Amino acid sequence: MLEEAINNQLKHLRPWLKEKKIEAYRLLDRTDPKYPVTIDVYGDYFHVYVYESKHFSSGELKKETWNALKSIFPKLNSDHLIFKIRKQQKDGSQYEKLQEKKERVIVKEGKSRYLINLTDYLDTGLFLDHRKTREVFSKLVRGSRRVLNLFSYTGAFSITAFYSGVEYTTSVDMSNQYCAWAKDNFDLNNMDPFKHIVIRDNVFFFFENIKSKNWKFDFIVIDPPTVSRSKKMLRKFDIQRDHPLLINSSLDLLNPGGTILFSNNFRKFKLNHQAIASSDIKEITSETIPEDFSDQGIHKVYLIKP
């Protein structure tokens, strides 16, 4: 039973989420083929992932996850259980706004806080499967002075950089509403906007602008979508095919001893490591694999040195 499955769970994560005082978090994972579903935590919100499929009935699959979670959460309001279907995607296909309410909730992992958006996208504003990634990170920043933010997003490892006393962020994206959304999540972490800047731009355009400035980095994260197509882009991004220049091109930017992040979703990614101008790689998913998730496969962290 769904219930069952949720309950046993949250038996497994409740030391560790009292310990860590964690707000947001995996519930539940899509483990189980015949429950197709994806449970995730925000503070008193509940974000449900409904996984389309041939052998499932949505509306069901919803139903069932509505009663097994009133069940457990006695006091749950229908107004803090969102539920959202995630369809099968063609290839380099973007998802669209799904509704308009502007509603955020602000949830804090560690010092940090972030403005969570659970209705009018299908994603919220923030992935959860990084937070062992960033916890990495701010023990990896410590001492750099400028930190470069690729495909930043809503500038959650831009915020972890701040808070492990980096003076400079640069956050690059290529989504208007992203870079709103990050500078919203800047100033309610009172970050200074002329020292942790947002650049809206596709990221192999910014390399190309920053090269007569001789802009210099001692850590660069890089957190690239698998496919990407847009009207600012002149072809496909694609993170098999480009990775290789896109980690060189950053590798131009680091100073001396500086590091690159490099982590991405795809399953079937392979680093091309003799495409790589350099020696120094390390992968370390194993060690950014957060105890709420199940699945090793959800994404690939590396660690590279000019």
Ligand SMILES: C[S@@+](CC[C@H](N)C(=O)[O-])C[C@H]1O[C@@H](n2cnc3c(N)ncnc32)[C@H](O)[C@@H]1O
Contents of the next structure:
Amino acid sequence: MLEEAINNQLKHLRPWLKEKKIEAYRLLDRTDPKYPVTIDVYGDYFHVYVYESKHFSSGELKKETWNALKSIFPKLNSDHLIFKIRKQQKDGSQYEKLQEKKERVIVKEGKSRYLINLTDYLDTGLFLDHRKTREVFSKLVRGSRRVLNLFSYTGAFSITAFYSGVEYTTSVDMSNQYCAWAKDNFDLNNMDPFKHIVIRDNVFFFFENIKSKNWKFDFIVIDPPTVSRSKKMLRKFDIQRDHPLLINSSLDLLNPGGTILFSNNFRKFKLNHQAIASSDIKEITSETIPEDFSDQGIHKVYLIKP
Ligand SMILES: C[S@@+](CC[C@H](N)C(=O)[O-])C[C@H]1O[C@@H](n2cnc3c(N)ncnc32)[C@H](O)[C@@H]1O
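Okay, that is the form predicted on its own; can I get the form predicted together with this ligand now?
Now the full complex is given, and it begins with the chain already shown.
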């Protein structure tokens, strides 16, 4: 029963949630084929992905999820339960808008505060699968002065860097909406906009545009989507094909002793060691899978040094 699965997971997570004061977490992973749903909690909101399946109707799954959650959390208000149908994605379309309510809630993660939009996009503004990556990064980045955050989305890695004492961050994303959202997140965390800048650009054009500027960084985060299209790009970005170019271009921007944290969510991803201009590459994926995710293949994370 779905209710039993959620209760078991709650029993398992409660001590950890309490100890770490976690406000945003995965309550149910889509591990049981009988219930193709994922339930994430953001404060007192429940954000549910119902996966399209030949065997179930999304209506049935929604009803069953509502009944299970209502029985476990009797005070649950239907306004606080958001359902989204997750379809097979084509060409990075998960970043498209679903609606425009513009309502946001704030969740805390350690000292960081994030604006979450539960309705307007398929994703919410904070990737929960990277909670532990942010925690690992927060330790590694201490002592760095300048950090570059590529494919920055709503700026989570830059906020993490800020709370680790990093003086300057540069966040690059090609979406106007996500750049504006990152700036709002920086305001919320009282980050100085002259020290923590957001650049709206395609990462590949950004590499070209800063060539004359001689900018260098102590730490670079590269967390791209699996595929993406841009009107100005002649061909779509493909993580498997294009990651060496991304990593090598970033290696050129590192100060001596600097580090790249490279991550992606492509399940079949294979790092092309031969094409990368570094022999100091370490996979740290196992250190970055959060306690609330049972899926060990959710992402891959590497540390790369020049
Ligand atoms: C997986 S999300 C990044 C998540 C982010 N690192 C985080 O942890 O919150 C991918 C982001 O890449 C951006 N993006 C996709 N293709 C891009 C490109 N060629 N140049 C710049 N940004 C791009 C999208 O707008 C989206 O915000």
